[in-house]
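Here you get one chain, nothing else, as C-alpha cells; it is the form predicted on its own.
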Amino acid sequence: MNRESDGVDDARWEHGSDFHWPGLDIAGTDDDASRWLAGLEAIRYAAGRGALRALLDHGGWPRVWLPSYVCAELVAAVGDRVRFYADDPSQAQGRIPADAQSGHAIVRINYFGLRRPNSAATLRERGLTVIDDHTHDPCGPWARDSDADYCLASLRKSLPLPDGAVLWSPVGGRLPSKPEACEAAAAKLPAMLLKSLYLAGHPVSKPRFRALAIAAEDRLAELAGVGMSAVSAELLECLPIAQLRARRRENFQAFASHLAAEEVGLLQPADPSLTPFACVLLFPSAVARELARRRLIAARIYPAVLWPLDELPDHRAMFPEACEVADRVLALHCDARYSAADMQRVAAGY
C-alpha cells in the first residue's frame, strides 16, 4: 500500500496507540461543531478527570454514583464518595440503584459514542444531579442536545491535543471557578511531533517519542485540576471538527464492511447517524481476546483494552456482567488519522 500521499511511510505504518499531529489545510473554526464547542459558556481544563475532580469538589455532594464499567482515572476523581450502578456498554442505559438518593450525584457515559440523547429529567426528578461525560463524542447529538446538570468531556482522547478537556452545565448551574491555564500540561506535543515525522520516514527513534509519551501522561496525572495549556486552546481553534467526525464515522463503516469475522461481534451505535469513538469488538472469551490483541499487535495494531476492571475492590463479585464484557473487549481505533483504506487494513489484519 503507498502512503505516500498522507504523509506515511509504508514501512513505519502502524495503526492505534498515541496520537500524532496531523497536518491540517482547513480551518476549524468554519464548521457547525467548532462553532458549538467554541460558542460553550464552559470551563476548560488539561484532563477530564481534573474536570470531574473540580466539580465534584465545587458542588460537595456526600455520594457520587458511576458505572459499573468505568475507567480507574474517574473512580480516583471520585475518592471516597463513589458508588457503582449497573451499566455497561451492551446496556441502552444503565440501571439506577434504589439507594441513589436525593441529594446525590450521577455519571452517565456515553460508552464509546454509541448511545442515543437521554434525557435527565426522570433522575432529576428523583433529586440526583445528572453528570454526563461525553468523551468519547464531545459533539455529538446527545452532547449538543443534553438537559443534565452538569456536562464533561476529555477532549484529548477523541482529538489530537496534548491536553485539553471542558466542563459546562446545559441547564446554567453554577460551574467552578476559572483555573489557571497550565503550559505543562502540553508535554506529549514533542511526542505528538516526533511521532508524525517518524510515520513519514524521517530518523526519528520510535524508543524515544514513546518514552516522552509515557512521561508525559505520568505528568498529566500529577496536575489535578489545572487548565488547559494555551497550546492546546490554540490547536482547538485550527481544528476542522465536524469533518474529523465524519472521518470517524466513515472509517467505522469501512471496518465493519470488512470484518469477516463470524465469532466476533462489533458494537454497534443505536443509530446510523451517531459516531462512533473506535471500532469495539466483543470476543466469545477472555482467551479468545487475548489471542486477538496479540496477533494484532504483531501486525502493528496496537488495540486498547478499555478498561481493565479488576483493580476495583469486590467490583467482580458486585458487577459480573460489566467485567465480563470488559474481559472480552478490544477497541480499535478509527480516527481521522487513518483512512477507510487504513480501516480495510485493520480488519484484514484481525
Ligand SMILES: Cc1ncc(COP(=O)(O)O)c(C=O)c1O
The other form holds:
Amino acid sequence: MNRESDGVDDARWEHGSDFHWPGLDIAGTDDDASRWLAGLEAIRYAAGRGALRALLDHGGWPRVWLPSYVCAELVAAVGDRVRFYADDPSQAQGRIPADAQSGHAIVRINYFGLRRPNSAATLRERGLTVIDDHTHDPCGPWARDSDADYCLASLRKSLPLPDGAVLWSPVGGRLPSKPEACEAAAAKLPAMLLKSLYLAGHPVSKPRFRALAIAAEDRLAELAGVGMSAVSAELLECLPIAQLRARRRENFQAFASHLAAEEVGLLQPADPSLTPFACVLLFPSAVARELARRRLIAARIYPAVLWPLDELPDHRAMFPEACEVADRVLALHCDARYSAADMQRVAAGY
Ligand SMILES: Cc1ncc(COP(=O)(O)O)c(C=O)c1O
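Could you give the coordinates for the form predicted together with this ligand, as opposed to the form predicted on its own above?
Following is the full complex, with the preceding chain placed first.
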C-alpha cells in the first residue's frame, strides 16, 4: 500500500467511509499474520453476520447472549434467541448475568481491538458456549490465542476487501458445512476501484461510486450466509496483513499524539502493544458529539457513529451505560489506507 497516501490528489483528499482499492507496493502472504490466517481451518463467509447466523443455526442454542453495546447486524443475525448482558468499550469486560445458563451461547466482542486476550474457561465451566467476535482485530493476540469454542471475524471491516469473514473453532468444535463461494457478494469492488481513481484525481463521479457502494452493501445484507467470493479470496492472498496491521497501530499513535482537544477522550488499548481498529472519541455529551461530527464532515472527514442502540426495545432502560456510551462516541478510521500525515490532518480537523 502506498505510503504517505501518494496517489491521492490533494483537492480530492478525504478521510473515512468505504474502503477504496489501495495500490499494493508490498507483496502479501509472507508475513506471520497472513500465514496464520491462511493456515486457519476456517469457513469463509461473505459477511460476519452470515458467519454468526450459520453457526447459530448449526449449534441450535436456545438462547444467545449478546453484549449490550452491539451492532444491529449481529442482533438481526441472532433473531428471537437474543438476550443481552451489560458490556461496552468503556469497561474492561462484560458482566455476565446469573440467568446465562448451561446450554446457552454467549458472544463476546473485542471492541475496537482494545482488549487483551481473555480466557473463555470460566464461562465454559458454567456450561456456556463461548463465541468471540474478532472483527476489529482479526489477527490480533486475542484472536490468535483464543480458547473460545468459536471465533468469527468480518475481514472486510479492517481490510480492503469487498466481502469476507471467517469462522473457526480454536478448540476443534464442529463447524457448519462450507457454503458455496458467491461472486455477487463482491459487488462493492467496482465502487472501490472507482473511489481509488476518484481520489487520484481522475474524472470519476463521486455520487456514482457512492451509489454503487450503497447498493452493494444492501446486496450483501440480502445474501446473508453465502460463501466469501473467489475475488476476495484472491485479493486476501495479496494483502500484506502484518504490515497493514502495523500501519493501523502507527496511525492510531499519530492521531493520539496530535489530538489537542481537552474535552474529548480517546479510548485507549488495554496495553500499548495492542492494535486499535479506529480512533474512538468519547465526547462529554451527545450534543458535543453531533457538533464535532458536523465539523468533521465539513472538513471531508467522515466518522462512523458506532452503534446506534435506540432501535432495540427497552434497551435504554435496561442498559443505560451502554446507551450513554453509544450516544457519545465517534469512530475515526485509522486503517492502512491512511498515513501518519493523514492522521495528523484528521486530529487538526477535529
Ligand atoms: C464487531 C462486529 N462484528 C460483526 C459485524 C458484522 O460484519 P458484516 O457487516 O461483515 O456482517 C460488524 C459490522 O460492523 C462488527 O462491527
